[in-house]
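In the form predicted on its own, a lone chain appears below as structure tokens.
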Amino acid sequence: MNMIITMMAALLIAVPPLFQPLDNSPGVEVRLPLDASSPLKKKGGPVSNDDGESVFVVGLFNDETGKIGAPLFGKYLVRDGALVFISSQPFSLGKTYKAIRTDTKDKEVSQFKVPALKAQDAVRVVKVYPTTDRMPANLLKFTIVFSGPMRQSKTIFDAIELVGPDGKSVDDPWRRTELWNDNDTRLTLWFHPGRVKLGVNLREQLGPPLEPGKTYTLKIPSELLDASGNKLAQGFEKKIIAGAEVRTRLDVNQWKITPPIKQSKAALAINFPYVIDPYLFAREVIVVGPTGKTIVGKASMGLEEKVWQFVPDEAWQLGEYFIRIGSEVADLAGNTISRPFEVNLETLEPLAGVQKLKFLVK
């Protein structure tokens, strides 16, 4: 028992104040001080997994069966006289792990438990993009923003419903791949592309998720669980009016630019004739000044994601600027400035690349 207690004191785990399920958590590690006689103590930096596992391994402990799972994947290194193990995947919240020494005959064991997230205010749905109620029938995705981190689970695709005008749920409309941002507060919910694209067997068999001229309701139930295992504060519903399908490449020449005036911090604005994907736009668009340097400032999307504004940190100067537009900027149907979402391989036109829109500050 004394030996085990000593081991438990020697094996340390450092958990960040807020452990996020999708965070790589570089601060979470298990370390064992090395004996002076250990050949690894003379080394520094990374060591092979074979060398590391010859000293100790770490596995998930099953409280119900009392068994330890297979050794976790990760990397070993020697730092400050200790052998350190860093898991390639984050440790699971509220779970028990055991570290087992493999360089001794009696297989000394130490264990530690990763704490669950602290109780948090009830999470709610903050916004669903697109914010407009009217959208093309070949809509490609929704983006759901939550007020706090959520629990990842494949059951989310059964819980979130798309209800048709007949009051019945559309049968299995989602692409069952979880796409969360880094802190699990934003879910990209894709329609299955096979239901959206023309001429695809899945669409022919089951039909499109949305049909032009019909009204639907997106229902997000309160039963969804946040990262702490609590239900949402309340459910959320969004009305959807499906319009005509849109299957053409975006034309930036249809965008209307309202330039600012010199020596001001007035907003540069772009008005679009269609709804823009706000997250792709934020990632793909920058403003470049007369000297060729990127202008630093704050950007935002306006009403129904049809207006974009950019306010610089420093006042605009006299000269010619341009807006650099990446090729992945897209509308709600996945059509980009590079090409439409659906392409005919027989009549495929050359892809459009990065584009630039000039404007004058005067």
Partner chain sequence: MNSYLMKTLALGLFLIACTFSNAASFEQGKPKIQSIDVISFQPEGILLIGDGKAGQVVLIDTKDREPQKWTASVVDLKGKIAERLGVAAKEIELIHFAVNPVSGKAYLAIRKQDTKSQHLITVDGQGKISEFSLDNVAFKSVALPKGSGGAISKITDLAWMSDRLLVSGVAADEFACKLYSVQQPLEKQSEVILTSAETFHVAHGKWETKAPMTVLMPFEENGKKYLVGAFSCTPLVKYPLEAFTENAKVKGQSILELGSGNKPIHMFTYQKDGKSYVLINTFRFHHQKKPFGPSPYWTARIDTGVISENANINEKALKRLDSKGEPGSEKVKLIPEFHGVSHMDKLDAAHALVISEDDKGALTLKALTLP
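Positions refer to the first chain, counted from 1. Under this definition, the rigid core comprises the largest set of C-alpha atoms superposing within 1.5 Å between the forms. Because the structure is a prediction, the values reported are computed rather than measured. First, how it differs from the form predicted in complex with the partner chain.
- Remark: with the core as the superposition reference, the CA shift of L332 between these two forms stays below 2 Å.
- A movement of the C-alpha atom of A36 reaching 2 angstroms or beyond is seen between these two forms when the two forms are aligned on their rigid core.
- Relative to the superposed core, L318 undergoes a Cα shift smaller than 2 Å between these two forms.
Now show the form predicted in complex with the partner chain, given that the preceding structure was the form predicted on its own.
Since only the chain itself is given, any partners or molecules it might have are not part of what comes next.
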């Protein structure tokens, strides 16, 4: 079979003389020089898939059944006297593909195998927020940070468990909406709000997922798959000691500010009486200088998300600064500086909105 299959060199195991690497190819090409008598040879450019498949098809080879799958998605064209098939996406690592002539009696087959990726460090759970063990029983969510990209799948809601003090899994604790960051290394895992809010029938029937005074374990199994389809290096467990529920608006006046001194690059610090949601805080808070300009620097959330520090790029100057706090800054139970998580809008107190906390640099 005079068929040439080309693809990215890094992925190719060549089976001479049929498969040759092609540098800088974005995907996969399978090429068959056409006979002089072929009606397609007179054509140039795109060829319909029906016409192309009447000459050869390319499919996934199933190692278990020994069968070749239906033709891959892609397009055909005639180039330099050859019929070329271009797969609509790169072939998958570790798979075997076969090209079969459909225009000859013998149905000749060519095959190639894409090597599996070299073993890499398995992805692991780096951190789970909140990092503290002690949290209010009306906790709204966990944020799970992985060391590498993960595979999105609705199966995570069945795989990740919350185990109660009786050793049994808490039934259906999660809100089944997958929320990943852009590179799939951070999963925001929400409790179903219907289990957290007071008076909702879901909570009435099943009870809250966490009860004050009880201890639970969040179990992230090693069976979760990373982007390459490999399991995690190991499972991850986190102890949770549920405390009293918190259902009040955050009062910024309870925050303790430690101002820096002038002509230094010392950290501005805020200590909170409760655990703060670090991602919302990072998004919603800026430091503004005496001239009204936003101060550039490096912010970090410290121990158990109860301490925030800000180190400026340039030294502090004498004068009055303020910390601008956006209305969505929240604690672990979704209570923000503008409203508690649960509200009755008919009796709701006015929203506080954005707030400013002044501090003096002396």
